[in-house]
Structures are given as structure tokens and as C-alpha cells.
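The data below hold one chain only, encoded as C-alpha cells and taken in the form predicted alone.
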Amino acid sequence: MKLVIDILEERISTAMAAVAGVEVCAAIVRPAADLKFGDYQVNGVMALAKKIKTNPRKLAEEVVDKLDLGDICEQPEVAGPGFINLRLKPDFLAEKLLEINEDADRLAVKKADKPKTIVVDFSSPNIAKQMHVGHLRSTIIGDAICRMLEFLGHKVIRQNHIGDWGTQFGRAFLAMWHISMGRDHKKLYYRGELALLRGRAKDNAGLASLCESLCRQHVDDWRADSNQQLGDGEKVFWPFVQRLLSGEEHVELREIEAAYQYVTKLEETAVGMGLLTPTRERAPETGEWREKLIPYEQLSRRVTAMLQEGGEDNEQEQAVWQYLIKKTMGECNEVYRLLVVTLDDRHVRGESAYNKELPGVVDELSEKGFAKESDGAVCVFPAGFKNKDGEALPFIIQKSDGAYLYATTDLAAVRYRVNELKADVILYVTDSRQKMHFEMLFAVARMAGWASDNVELTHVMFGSILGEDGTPLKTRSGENVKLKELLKEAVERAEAVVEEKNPELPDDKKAEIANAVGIGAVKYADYSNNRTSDYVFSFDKMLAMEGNTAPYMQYAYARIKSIERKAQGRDVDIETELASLKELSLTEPAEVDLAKHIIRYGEAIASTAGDYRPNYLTSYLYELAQKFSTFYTSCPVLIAEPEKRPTRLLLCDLTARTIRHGLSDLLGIGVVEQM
């Protein structure tokens, strides 16, 4: 089915150009703020007016009597300086809804005319490390637009670009080590030592002291844990790796974590304190294995360096690596299932995945003139940004050590993106902190050629979600709110509310309401907000049954479905009545509000998909429940007259399809039919 608002601005700018004798013209149509007023309104004749130089309401009246629109409005009004009123016949609006109710699958609603390939980045958790709150609003947010997309003919590509490669890897392979460690010696010393390195922050002396310390319990595993040749580990820390490979022995991620965290905080104290730590080499003259000393703080990057030279004297470093992307990816999976989202491993591809790639992409971007050195650095100075003194910022592409960043891996991607996925569009949904770089990042991708000025390159970013302090929601102990335990409060509360409003329910329908309604009730929180804006994290609001809130609408779903429950006992046969309706009768000013709104699902979806705004479909979710309830309250259904009864059996039937759509096919929300 066509939009209704697009039917109505091609044929009003029809009108418009032919009156103003001009070819191209816009009539901006748009939904009423008033409804008093109307259903729509045209914005456009003001314009047109001034650029043909006339008066805009006489030109309003000319195009008026220009139009046809008999088959769709009642007579177009004319107000103000310049504005057109429109008001939709009943008529109409009772053939769109039989339209509707004969596309049982789409809603009638229209898929897009030049469907276009759109990779998603999105969500995007790193190696080692729980998926926290920072990860929500990624995950949920990607979600719903590649549903929406998808929904409307678009090929969708999701892409998630986890962070698997870099320093970060050192760290997590250290971390791993340190635990392999702490079993041998009975002790997981890097959790009471790292509550120790952070409480003596400010006691120089004390830290130095506890630093070296540490340091020297490192350098003292690491040479013991030698069998055939210096530093094979062959003792202990590989023998451990071969248990968790075979399955043996068991890490769970949080102690991975934790370890990491360990393994970070020592390295960033350790800057500057001299303190040195052994690492082997091959000595080019035998090719034997000899020790190497190397800073304390630089050891999580010689660990990354041998990863990526790859070869048989990194059988380890390899092993370790292949482990932690399993088993990061496979808790992310879990919450990905429990926040009911379309990602899973086919849709990995990881910083890893362009390693090959960068040095080829300084080296065309070096080749073109773009990239310079600065400082020992190679940048890129895309023009247009500037610091506060007027200087031109970098896009640093490569240390003065040789090393690459993410802004490499991220143009490496844009390139694999447009070249080898084809990609029409590339949207980056993550927080707003990073608009500098993905505007920088997308500017340096023109530049070199890369994306055309036919792709779209879009940074759909997010703020914040707050604790009720007003800061970035964190644990008492100031940690990132792990996703998962926040996922399963939501769930455990949203057991009690269940627990008190329906203690008589069975237990498998208690537990299936309330992960419907504790999960969902977190993701059309996250939804409801314009998503450029931060918002205050409360289970109490978002868990509340009145408001625009997640129970709400899976209580005004419920409501309607328990019309049918009680249409068996009145034997009245919905089905039977809705499977031979022809003609509407829409005479009641709720039943012709109700309908209205209906028949504008399709104008929401667009609204939503082509600004990447999860806000604008709850928003008309809300209203559409709100009118149901108006339309019930005021419209008697089962107990209606013979000739009546048929229209409001669809008016209802129509609603709960489309709240359902809406929730559970487009914002992976779950519905139930009994709260």
C-alpha cells in the first residue's frame, strides 16, 4: 500500500506546479500537529508563493480548486497565510483498513522502490571482557535498524567489528597466563593485588615497592616455567591452555576479566619505574633461544607483536588468541539471545580480519599525497578540522613505533565495505563521543577514493544511559554495569510485578511473561529516547504499567487478545466474521480516530528507518494503544449491533497485529497474550 502522505504530496505538487506554471514543485506534507485542524497539512504553497513572487493564501485557494483529492479527503481547507488542511473520508480510511487486513504478513505496508546493500556495524564487544551497559545501546539500537531496513526490501549486512587485535590482545594473554599461575600456586594473587595497586594510588613509596615486588614474582614464574628450551612454558602455562582447549579445565570470562584488569593497572603503574621484565629471542648467530630484558610496561605489546609475526615459535600466542575470541563470542552470544537480537557468528568480522589490509592503506594513502609524517607519526590532515588554536588535527594512521590504530583498521573496513560488500550505505551505530573520529575517518575515505560521493557514510550515535546521580551508570564499586546481571534484575523484578498482579498464573507462563516483559521493558526504555540524547536507567520507570513503557504496551496487546478469549464464550466467531467482511462502518469519532492511525503504521516505519530513530515507532505504538483504549472504552465490541460489530472486530484485530509487528517483529520486543 502506498503511503497515504505520499499519494497526497504527488498529487498536491502536481497541482502546485501546474497553477504556479513552474515543473518541479514540493508541497511538504505533513502529519497535523492539530488534529482539530486536520489530518495533514501542506507547508509547501508559502514557498512557491515567494520564490513566483504572489500572494501565498490566494495561491493556497488556486490549488485548492486545482486539486482532486475527492477519493481520499473531505473539501481541502484553506488557513492562515498559506497553509492547506486535509481531513481523510471514512470511506477511505475503511478501504486502506481492508487493505491492511488482506496482508496478513506486511501490514500492507509497501517495501522500497530501489532497495539498496546497507552494512550495520554495530555492537562491537572486545576480546576478554564481559559486555557491559556501554554495550547496550549498540546492540539494541543496531538491531532495530536492520530489522526496519530489512523489514522494507533493504539487503542488510550486520557487521560486528569486535576488538580482537592490538595491544589489548597482550593484556588478554597475560591475563591468561596470570591465572594458569595463580592454579598452580593455589592463589589468584592478581585479585587482591590489584584492589592493592589501586588502593596505594597516591603512596609513592608503597607503590614502587608493591611494583617491584610483583614484578619480580613475574620474572621468577616465567623462568621456572621452563622445560626443553628458556621460557616455553611447557610446565605449566601450556599444559593449562591444552586443558581448556580440550575442555578439561574451565575460566570463566569474568576471571579473565578480572585478570586483565590486573595485568592493565600494573602495566600503567609500572610506566616510568625502571622496572624490567624478561622475554626471549632467537639469537641470530645459533638461532638458539636467549633472554631478553624489556620494560615492565611494554611487555603486553611485545606479546601482541609475536601474535602478529605469526609462525611456529607462536604456537601459544595463537592458541590463546583462537580461545578468547571463542569463548568471548560465546557469552556474547548469550546475551545477544537474551536481548533477542539478530546477531551471531556469521556476522564476526573482527579488527583481526583487516591486519593483511593496513599497511597497504598507509602506503595508497601515502602514494596519493595525503599522508604525511608528523612527529615520527604518519597523518592524514583532512581539511576542516582544526583544534582551538587554529592547527590543523591529525588522523594519526601510523605510530612513530610503526604500529597502526583503529582509524587504519576503520578505513581498511570502509574500503572492504564499498569494494567487496558493495555497500549503498555504511551506518556506525555507536556513542556520540566518537563523532570526531567517524567524521574525520569518513572525510580521509572520500579523500582517498574509497567511499564516493554516492555511498552514504552515516554516524548514527547515542548518548549516555545515567545513573539517577546523573552520571554514567556505574556499580557501587564504580565498575561498568556488567549487561548480563543487569538483563537478569530486570527479569527477576519483572518476576515479582508477575508474582503480585497474577499469583495464580502456572509457573512456565510466569517465567515466560516476565522475561518478556523484564527484557523488553530494558530495550523500549533504551528506545523510547531520542537516541542522541543521555537518559536516567531506572527499573521503577521502565518496569511501571502506565506511561509509554514497555508493560504497557504488552498489557494493551494482552487486553486485546482477551477479547478473543471472551468472544468463545458469547460464541462469537471472529474469524467467521472477519473472513466474509466486505464493507466498513466507521461512524464513531473513536472508531475513525483509531483507524487513522492505524492506516499510518507505514509513515511511522519510513519516519523511523530513514532517520535511524527507534523514538519515532514507540511513539506511535504509545499513541496507537492510547487510542485503542479510548475506542474500547467508548465503542462496545462483542456486545456491539449486528452491523457494527464486524468493523470493530478488525479495528482490534488490526491493532494487536500491529503492536505486535511493531514490538516483537521490529524492536525485538516479546508480546504475551495474558499478563
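Note that the rigid core is defined as the largest set of C-alphas that superpose within 1.5 Å between two forms. Residue numbers count along the first chain shown, from 1. Fair warning: this is a prediction, and the values are worked out from it, not measured in the lab. First, how it differs from the form predicted in complex with the RNA.
- Once you line up the core between the two forms, the Cα of residue 207 ends up 2 Å or more from where it was.
- Once you line up the core between the two forms, the Cα of residue 435 stays within less than 2 Å of where it was.
- Taking 2 Å as the criterion, residue 218 counts as shifted between the two forms: its C-alpha moves by at least this amount when the rigid core is aligned.
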Given for the second form:
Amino acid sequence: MKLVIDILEERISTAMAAVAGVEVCAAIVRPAADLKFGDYQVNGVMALAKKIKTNPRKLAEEVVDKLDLGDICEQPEVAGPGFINLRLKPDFLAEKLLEINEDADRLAVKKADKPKTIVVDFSSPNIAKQMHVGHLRSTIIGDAICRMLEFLGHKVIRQNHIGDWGTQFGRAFLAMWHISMGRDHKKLYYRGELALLRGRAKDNAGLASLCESLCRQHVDDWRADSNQQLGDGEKVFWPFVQRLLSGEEHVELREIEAAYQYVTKLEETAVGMGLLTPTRERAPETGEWREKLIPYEQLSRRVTAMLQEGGEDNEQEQAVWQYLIKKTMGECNEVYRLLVVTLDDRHVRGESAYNKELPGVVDELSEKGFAKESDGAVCVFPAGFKNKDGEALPFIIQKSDGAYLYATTDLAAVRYRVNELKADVILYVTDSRQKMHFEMLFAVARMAGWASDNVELTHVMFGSILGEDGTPLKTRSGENVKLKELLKEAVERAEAVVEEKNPELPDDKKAEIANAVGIGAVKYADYSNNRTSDYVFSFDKMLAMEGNTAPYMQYAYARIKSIERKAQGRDVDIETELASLKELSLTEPAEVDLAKHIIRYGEAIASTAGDYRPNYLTSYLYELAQKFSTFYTSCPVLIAEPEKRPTRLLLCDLTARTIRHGLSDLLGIGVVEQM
RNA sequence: GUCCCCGUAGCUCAAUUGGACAGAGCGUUGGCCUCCGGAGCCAAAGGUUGUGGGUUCGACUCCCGCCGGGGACGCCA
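Let's see the other form, the form predicted in complex with the RNA, since the form predicted alone is already up.
Let's see the whole complex now, leading with the same chain.
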């Protein structure tokens, strides 16, 4: 069915245009601010009156005279400075309820008239790292947006733009190297070197000497390799990688991550120490391998460059890269399943996918005269951006060392998404700190003509998740909170509550409920907050039974299911009663109130999807649950008089179906029959 | 220093191109189980929307100043 609010908007706009003699008018129909004003109010007449310089009340009267809404509303009323108040007719309400009842799949929510192709860029974890709270919002907000747009009939293309190509790879590679050496006990020095990190983390002198020893060790290894004496690279590392690839040996992502931090620390320490380490390069003249000394802290960047060069010479880098992607995505997919997020390997298209196009991006921008060299880097200066000195702010697309950046990759991605994926809309679900990056990205993409004005580019930004102390959420030791552990704790806490409330349930039911409630609570808390603002993460609040929380919603659903179970014991055949339902009996205020809310589900989805704001949907659902609770308290269902019961059964059923659809289908939050 | 975002009830948050008397939840206070799940319902108290101006018939919303908090600002993503 067409949204009631849209029908009203259309008809009233037309009437306004006719009365005012203005071509295009916006009625601006909104849900009434107060129940006493009716169900909808028209705000647009006053603006129009101002525009054509006439009395708003008089104009409203004229519009009302011209209107024919008899099939939907009672006689419209003009109120205040020029509002038009509309009240739905009971017959219309009943008709809509029956219409929803007949549509099991879509609850009578229409698909978009003009389906669009919408690319959603979200989640984007990094290679060699576990997912942490920093990925939560992008992942679940992006997922909810995808689900909603898909439900509305759009073609949604999920893009998991994983960080699999930057300087971080070099560090991850060196991390693998250290792990390999740590596991190989022949070399005494490497043994347990990971453990040394903690011990010397705050001891700069100690760290420096460790750094120096490692560097020296590395030089020795290198010399051994170069002398064809089978150094660590061939003797230890390469077989280790082979065993990893064949599955004979395993390494946990958490270990890689620890080693990664270790490498980072070493690099930071080495800065300014003047340590040199040898690497190989081919002599341009002869093509022979030769030694090249580079600063120790630049080793990881060199490794990254070797990966990006590709070719037979760099097969170790490529093998490790492949392994790390597989390993990382394996863990990410686990988290996605835990979170009930619709992402898998098919949606991965990481930074590396654009590697080959990066030179072309820079060339094209240079040829078109948009990019120029500045301090050795290639930059575009989009209009309207200024730096601290009031000069044009650069959007750097190639560093002075020739390397490309995420700006370059993002540009290549825009081009790909528009040209290959045929995107009408591209959404970027990332945190608000990247606002300026995207503003510049969009500006440059438009300058270059890679995204025409017909393509919507939107940064769907969100705020930070804060700890109780108001600073970004971290563990006590200052690390990022791992998503897996966070979710585990949520489920455990939910488990304790279920145990307390319903100890007699079988264990597998308890586990199912704890999972739905725990994970649901984390997600719902995020969705119900304003996307753009920061929020404080609190297990206690999100798992509370009261208020706008997942457990409250799930409870409302479970209560309805309980009525259905009880019906059987009381010889009430719900299906038969609903099937024979032709005339509704909506008399009690609580019934009417609930019914009116039920028929507005489509509006809630439309506004949610229109602004990409999940909290509109959670607000709607919460109000639905509240209205149901009011109805539930004041209107007995199973013991109702025979002429009232079918209507009440219908209200229960539609409420349950709407909650289930909203929670489960659109937000990926589980519902349970009992809890 | 420049730019961006935020400041709403004791606390956490809403408020959909500027609309009517700024709404919820928590907490507080007072009611409600011979009846389908009390993880609930009903009601009350609680506000000069940081502050001072301006635009408007109408401002939490738009403009300007100030105060307070956060973020971004040339080779990280």
C-alpha cells in the first residue's frame, strides 16, 4: 500500500497548487505533534502563504474547501496560525489493518517506485588485526542500512573495503617473521622476544638496546642469506609460511596482532638511532641482486613496496599477504555471524583491488590539470578547503616517495563503483572524524567527472563509542576492546539474567535466549542512539529490562507469543478467527491508538532509510511496544467477548509480526518465543 | 591559530526541508496482580533548550558574538 502520509502529501500539494496558482507546492504533512490535533498535520500552507503574501488561515480554509480526502479522513480542520489537522476515519484504519494482515511477507510496505543501485561501503576491518569496538558501528549501521534499502526494493551492493594494502602490511609481514623466529628455538635471541616487549615497553634505554641487537641480528641473517648459506629467510621463515598455508601449523590472529604492535614499537624506537639494515634490490644495469642499506625503521615500508612490486622476486611477501587476508577474514566472518550481519567473503573488495588503477587516477587528474606537485607530493586542491594559514588545502593523492594513499584508493573506488557497478548512490559508513576527507574526496571525484551530479555521494557518519569515563572505549591497559570479547561478555551477562528470571527453561533455550538478548542489546543500544553523536557504552543500561532496550522489545514480542500458546489451552483457534475476520471492532482508545501506530510501519522505514538513521526505526518499534503494553493491560484478549476477540487477536498478531520484522529482518536482532 | 560538530529535565538521550504546549527512558514520589508473562501498566514532580543579540506570524532548529566540551587540519586510514 502507498504510504498514507504520501497520499495526503500528494493530494494536499495538488490542492494547494490549484488554490494558490503556484506550480509546485509542498504540503509538508507530518505526524501530529499532539494526539488532540488528530493523526497528521499539514505545515506547508503557512510557508506558502508567506511566499504568495496572503493570510495563512484564509489560505488554509481555501485549501480545505478544495480538498477531497473523504475516503481517508474526517473533515479537515484549520487550526492555529494555519495548520490543517487530519484525523483518520475508523473505516480507513480497519481497511489498512486487513490489508497488512493479508501481506505476510511485507506487511503491506511497498517497494520503491524507482529502484536504485546503491553501493554501501562499510565495516572495513584491517588485515592482521582482530575486529574491535572501532568497527562495531560501521558494521552494524551499514548492515541495517543495507537490509532496509534492500527491503525497499533497491539493488544493494555491499562493499567491504578492507585495509589490505597499505604500510600496515609491511609491519604485519615483519610480525610474522618475528613469530616464526620466536617459534624456532635454534636462534637464542629470538626466543621469547615477543614477551620482552611488555617488559621493556616503558624502558626506553632497554628497548633501544633490544632494537639495536635485533637490527644487528637482522644484518647477520641477511649476510648469511646473501652468502648462500641459507639464512633465516630460507631456512626458517619460508618453511614456516609453507606450513601455515598447508594448515600444518597455526597462528592465532591475536598473536599476529601482538607481534604487529611489537614491530610498531621497534620502529618507533629505531627512529633517530641511525640503525641501518640491509635489503636486496636488483641492480638496474645487470639485473643482479645487490645489497641496499636502509634505516631500520623503514624496513616495513620496504616490505610493503616489495609486495606491491609483485612478481617472482617477491613471492614470500605475496604468500604472507594471501595468508593474512584469509586468516583475518576468517575471524571477521565469525564476528559477522555472531552479530547477525549480512557480510561474507563475496562482499570483500579491499584496497588492493584498486592497486593497478592508482597510477591512472593520478595521471588523469594531472592531465586534466587538477593535480599538481607540491613539496614533492601530488595534490589536488578542491575549492573551499583551507589550511591553518588560509591557503588551499591539499588532497594528497601521491606521496613524495611515490606511494599512493587511501585518498587515491578511494578515488579509484568511486570510479569503479560508478562505472562498473553502475551506482546511483554510494554510501560511506565511517566515523565522523573522516568527514573532511570525504568532503574533499567527493569534491575531487566530481571535479574529475567520475561522479556526476546524478550520483549521490553520502558520508553516513557516526560518533564514537565512549567508556564510562567519557573517553573512547578502551581496556584498562589502553588497548582496543576486541569485538569478540565484548560480545561474549554481553551474552554472558544476558545468560545470568535469563538464569535468574527463568531457571526452569532447558539449557539450549537459555543459550538461545541469552544469545539473542546479549547481542541484540549491544546492537539495539547502538541503533537507538542518534547516529551522529557519541554514546557511552554500558552493559547495565543496554541489558536493562526497562526503557528503550532490546530486552524490552523482545519481552513485548515474547508476551504476544505467550498469548498465542495460551490460546490453544482455551479452545481459541486464532487462525480461524483471523481468517473469518471481515469487520473490525476498534472501540477502546488503546486499540485505536495501537492500530494507528501499526499502519505507520512503512512511514517509519521510509524516514529511517531516507536519512540512514536507525534510531527512527527503534523509536517507532519502542512506541509500538509501549502502545501494545498499554493495550495488553487494558484489553484482555483471550477472555474478550466474542465480537471483540478477533480484532484483538489481529492487533496482537500484527504487533508481533511488525516487531519481528523490524527487529529481526531489518536490524538483525533475534526475537525469541520465550525469555 | 583556522575549520567542523556538540551543549536540551538530577542522569542518559529524542525532537525528520523552521511549526502548535520541547518528548521518552532511568532515577524520585504515589497508585495497579481473584484476569492472557509485574522484564509490565497508570499517574505526579522535574525545562528561560550553555549564554547574549538578530531574522520570522512562529526558532532546539537559521544568522552573529561569547562561554564550555570534542574532533579535523601535507604526505596514516
